[in-house]
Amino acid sequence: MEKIDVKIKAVKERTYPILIGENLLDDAYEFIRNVTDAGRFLIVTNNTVYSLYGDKMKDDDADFIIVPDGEEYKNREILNTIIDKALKMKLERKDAIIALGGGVIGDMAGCAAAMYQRGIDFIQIPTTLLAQLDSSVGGKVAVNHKLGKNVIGFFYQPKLVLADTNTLNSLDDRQFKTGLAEAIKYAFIEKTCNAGEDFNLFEFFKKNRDEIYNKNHKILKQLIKMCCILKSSVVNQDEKEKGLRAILNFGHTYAHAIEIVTDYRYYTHGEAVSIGMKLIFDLAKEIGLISDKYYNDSISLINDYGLITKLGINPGKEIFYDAMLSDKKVKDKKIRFVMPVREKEVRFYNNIDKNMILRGI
């Protein structure tokens, strides 16, 4: 088992663990009770995950709520059903909410934990690759609005992240690639994360493609660990996304707009991100921020993993641009992009011409 301690400075520094390994669900409550004094637990999950892992999480002190699966259900209505369940259980402030599932489950459960009784303990048990290496780490929890992605939410840190890599065996190819898109993102931002370690993720991906797709647990555990270290380093430096943390949204300015204009139904989040990264590299090449070699190497890496790079719908440029203006990084009505400038490095740009932004679309 690998352990990473995430340090949160905020008002008073505190630390919570990320545990990564096989068969961790077998001892889940032992790990959970080491970090919380909760007497009862509300487990938020969906039908698919419950059918696979619900039995492992049954406990005399725990109850489940099954919510619909999919980004389109990450909304205030479903959030209210979780709060309703907590109220019916009469959960107290010392109790806890557990997220058992992917990023959507983690976001909604985290929002509910932040809201209920003005904040109760929150445990993340991510079961997808995307959630294990990215969305379960860092304490950003939110639900969507029809006009914006993740615009209703909190910065609310979990007490524990428990990543059992055995759960990745049940992922289909599409969901696995969804996680790989977020993982590959870290290869493009690694140096700017200031983690104090050089993992050379770019070369790691080039070297280990077959092992990753064969779900070699040793390699996947290593990949998840590296991504979690990079993200936790950024979070430690900038928990509330006042500056540096926005680099984690590399490719996401386009991606969130894609999700908005398709009502969160057409693409998975990772698919939207892979398209968004391609568009960002196109834009960076056109305005002369990166060399032809770095552009070609980066696009080759995305293509080698079979990720989607073309937008299969035509929402109209003005509709798309309006969706981009709802991005949380917009300031003074200017879209702020996380742009590649050289290998493993990114910077912020907010003065890019509208027509150039939309040319790739």
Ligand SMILES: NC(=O)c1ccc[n+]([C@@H]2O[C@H](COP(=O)([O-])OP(=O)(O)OC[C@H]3O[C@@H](n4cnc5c(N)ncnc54)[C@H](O)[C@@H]3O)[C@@H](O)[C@H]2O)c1
Given for the second form:
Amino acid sequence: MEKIDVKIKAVKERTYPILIGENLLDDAYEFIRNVTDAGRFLIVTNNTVYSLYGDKMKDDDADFIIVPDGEEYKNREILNTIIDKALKMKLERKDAIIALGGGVIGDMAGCAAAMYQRGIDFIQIPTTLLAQLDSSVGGKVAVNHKLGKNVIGFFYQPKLVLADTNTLNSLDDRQFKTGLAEAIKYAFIEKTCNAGEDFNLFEFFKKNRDEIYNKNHKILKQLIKMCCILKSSVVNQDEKEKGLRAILNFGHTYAHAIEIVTDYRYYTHGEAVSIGMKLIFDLAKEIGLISDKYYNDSISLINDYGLITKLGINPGKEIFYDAMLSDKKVKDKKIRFVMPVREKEVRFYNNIDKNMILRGI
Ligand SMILES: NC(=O)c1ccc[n+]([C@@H]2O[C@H](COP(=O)([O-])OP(=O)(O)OC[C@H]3O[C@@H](n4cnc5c(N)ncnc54)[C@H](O)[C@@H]3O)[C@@H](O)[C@H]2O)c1
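In place of the form predicted on its own, output the structure of the form predicted in complex with the named molecule.
After this comes the whole thing, all chains and molecules, with the earlier chain placed first.
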């Protein structure tokens, strides 16, 4: 088992472990009871994940709420049903909410934990690749609004992240690739994460494509660990996204707009991110920020992993731009882009011409 301690510089006592390994669900409550005094647990999950892993999480002290499956249900209505369930169970302040599922469940359950009685303990049990290497770490929890992605939420750190890599065996190809899109993102921002370690993820991805696609658990654990170290380093430096943390949104300014204009139904989050990364590389090349070589190497990497890079709909430029303006990085109506500048490095730009931004749409 791999263990990473996430530290939050701003608040010393807020350190929590990420545990990564096989079969961790078998001893889940042992790990959980090490980090919380909770007497009762509300497990938030969906029908898909419940049918696969619900049995492993059954316990005399735990109750489930099973919500519908899908990004389109990551909203205030479903969030309310979770709070209703916590109230009906009469959860107390010392009790805990557990997220058992992908990023959608993690974000929504975390939001409920942050709200209920002004905050109760929160445990993340991520079951998708995307959630294990990205969304369960760092304490951003939120639900969507029709007009904006993740606009209703909190910074609320979990007490524990328990990533059982065995759960990845039941992921279908599409969802596995979705996680790889967020993972490859770290190859493009690695140096700017300033983690004090050089993993050379770019090379790692080039070398291990087959191992990754064959779900070699040793390689997957390594990948999840590296991404979690990079993310937690960024979160440690800037928990509340006053600056640096926004680099984690590489490709997301386009991605969030894609998700909004398609009503959260057409693309998975990771697919929107891979299209977003391609658009941002095109933009960077167009305005002369990166060399042809870096552009070609990066696009080859995205293509080698078979990630989607083309927007298959025509939302209309003005509608798309309007959706981009709802991004949380917009300041004074200017969209702030995280742009590639050279290998593994990104920088912020906010004065890019609107026509240029929309050229690829
Ligand atoms: N909080 C953050 O920092 C952060 C970062 C990145 C992404 N996100 C959010 O994460 C969400 C995307 O997460 P996701 O890609 O995990 O999507 P998801 O939660 O919708 O899960 C994808 C699909 O896989 C199913 N599933 C989950 N675990 C499974 C398993 N082990 N086997 C088989 N099927 C399984 C789910 O039921 C769902 O149908 C988005 O809402 C995005 O905004 C948040």
